[in-house]
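Just one chain follows, in the form predicted on its own, and it is written as structure tokens.
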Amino acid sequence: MSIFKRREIPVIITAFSGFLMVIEYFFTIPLVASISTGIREWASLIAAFAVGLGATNLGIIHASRVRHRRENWYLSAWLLFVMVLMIIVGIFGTTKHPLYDFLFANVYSTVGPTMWGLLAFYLASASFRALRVRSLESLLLLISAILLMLLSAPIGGIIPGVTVVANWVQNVPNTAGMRGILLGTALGAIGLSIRTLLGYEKGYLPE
């Protein structure tokens, strides 16, 4: 097998880079800090190439949809037009160009709120299904949801006790649950990092 196809090479590179980052974080060693800085710069460069590869792949897929006149091909054509226009204006006119500002403010910035507006209907439907009372836990979830909605509504301040109870639900059980999730996520990330550094985790390798 060619040395460039051996799976041990990327495992060694990953372990070496990871241990360098750990050493740099806990110890002050100029040589290690210099090497770690270089690795981070290479990582940023690879990420930039990955973005370029993703944009190229996106262009190929949607160009094929336009060429074969597949369903909603005109949306793909519009995506390609705006993407190429933003790239050209951004490269040759910089991000301070008036056309770039216009496209960013009137196209890109309006897409996010539009998507959230469309998702609101799906969220309402999902909330209706999730808040149906079928057990004690679902009843507690429904009561908590109603209290928090009343806390955000103007009428909630008029009803006695709603503000106090809703704030308690938000600050105590909700905060405790979120911290538990964060702790679990952190422990999982630490375990995955240790497995990766020791070479046991190889999910990032190609088949």
Second form
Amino acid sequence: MSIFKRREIPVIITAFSGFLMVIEYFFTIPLVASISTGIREWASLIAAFAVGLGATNLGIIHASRVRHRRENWYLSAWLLFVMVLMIIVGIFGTTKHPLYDFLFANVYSTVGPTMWGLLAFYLASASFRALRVRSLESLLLLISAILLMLLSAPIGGIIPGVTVVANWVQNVPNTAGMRGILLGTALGAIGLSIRTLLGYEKGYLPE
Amino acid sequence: MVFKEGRIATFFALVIVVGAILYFINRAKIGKISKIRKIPGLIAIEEAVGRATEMGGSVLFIPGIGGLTTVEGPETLAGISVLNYTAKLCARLGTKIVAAIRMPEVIPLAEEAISTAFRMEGKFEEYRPDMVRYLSSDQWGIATGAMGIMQRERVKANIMLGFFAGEALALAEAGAVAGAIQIAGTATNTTQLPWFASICDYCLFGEEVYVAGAVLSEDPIQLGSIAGQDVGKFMAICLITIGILMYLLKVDWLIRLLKI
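What I would like now is the form predicted together with the partner chain, since the data block earlier showed the form predicted on its own; can you produce it?
Next comes the full complex, this chain leading.
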């Protein structure tokens, strides 16, 4: 396919779908509503098909590692084995199969909460890094952090004024800052969308 | 054609912002280029890739954990634009780059961004399919996968730009442990920004993420569109100021007008 088609066709599809979505958001036009519903369904379908693309990407990369006996190749072999096992059990035994259920409940479901648990330790090390006073800004950050920690801890309630000041820090300067960032974010998203819909944003397109 | 209830004011606000963006794009087309401030986090990408090259390490790029069909889509696209720029630098300097992907639909975009970058630098023969790695569609799956890559592949520059959630802290900490120079940015999930700001060497906030691709491209038309966004900011500041005054005077017609 020529570069023209490879660049122009995606831009045309993006622009058509994008403008249709904008019209559907603001106006009640039955025809537009039905077309945009169809596009959304197609988008979900394509995204679902892309899972196959992901599995192919994983398969190619890790099979190559095993074949060439690269460093830690046995980890790639293990990944491929588990992936194929889950696919076979899922397809032939359905997701209600006891083995699938066992693997899901005892492997997959336990790994996620483990990582959430690890966050507590990461929080401690990140806080140590963040709360070193090296400037006026970091001093303010430290004071705010102490106030908010006291607010969450039982001891905060018995120290006079802590609750009031900590709530003020959370609700006034913190909320104002966050809303300022969100305002810029919304405008940035509009700008990026316009550039994408008009084909000016080229980072993901072939040159 | 009937307006949906509660969206009329939003529609006209959007028309003004889009109109301003198009105006500045057209201005740029006739040579009137707007001056855009430098974003330290973006300037630092070159430094980060250079450092990774000097240390014989690799560059890890994560364009967020968002997909394309959700509200995080624009952030993911912004990340892909920066990936394209980073890949160009890597191709130029001969540095290994790895893009860690969570959502499968992002794979073709990442592949296109990196292969195009290598082609443009005249080094397409150095492009390898394993530069784009789908790790897992699970949030912690990609986090652990990327953390492993940081250790195993001696990542000395870790660039994270896109939508991030709870895994942001773990990724940034792992990058710091690996001794990588870190540049991170996220827009919509503002709760993750404090972690990026405190752990990473450079941090991009909100709007900076969306304009990153345009700023790095140095394309006058794209830069013009950023200038147009400032009209929206000016409009918001005016509305906030007038709104505060009206609230103090107990006049509510502006609030009612914005709700129509």
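Note that this is a predicted model, so its numbers are computed, not measured. Under this definition, the rigid core comprises the largest set of C-alpha atoms superposing within 1.5 Å between the forms. Residue numbers count along the first chain shown, from 1.
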query	finding
Residue pair Leu148, Leu198: same rigid group between these two forms	yes
Turn angle in ° for the smaller rigid piece between these two forms	14
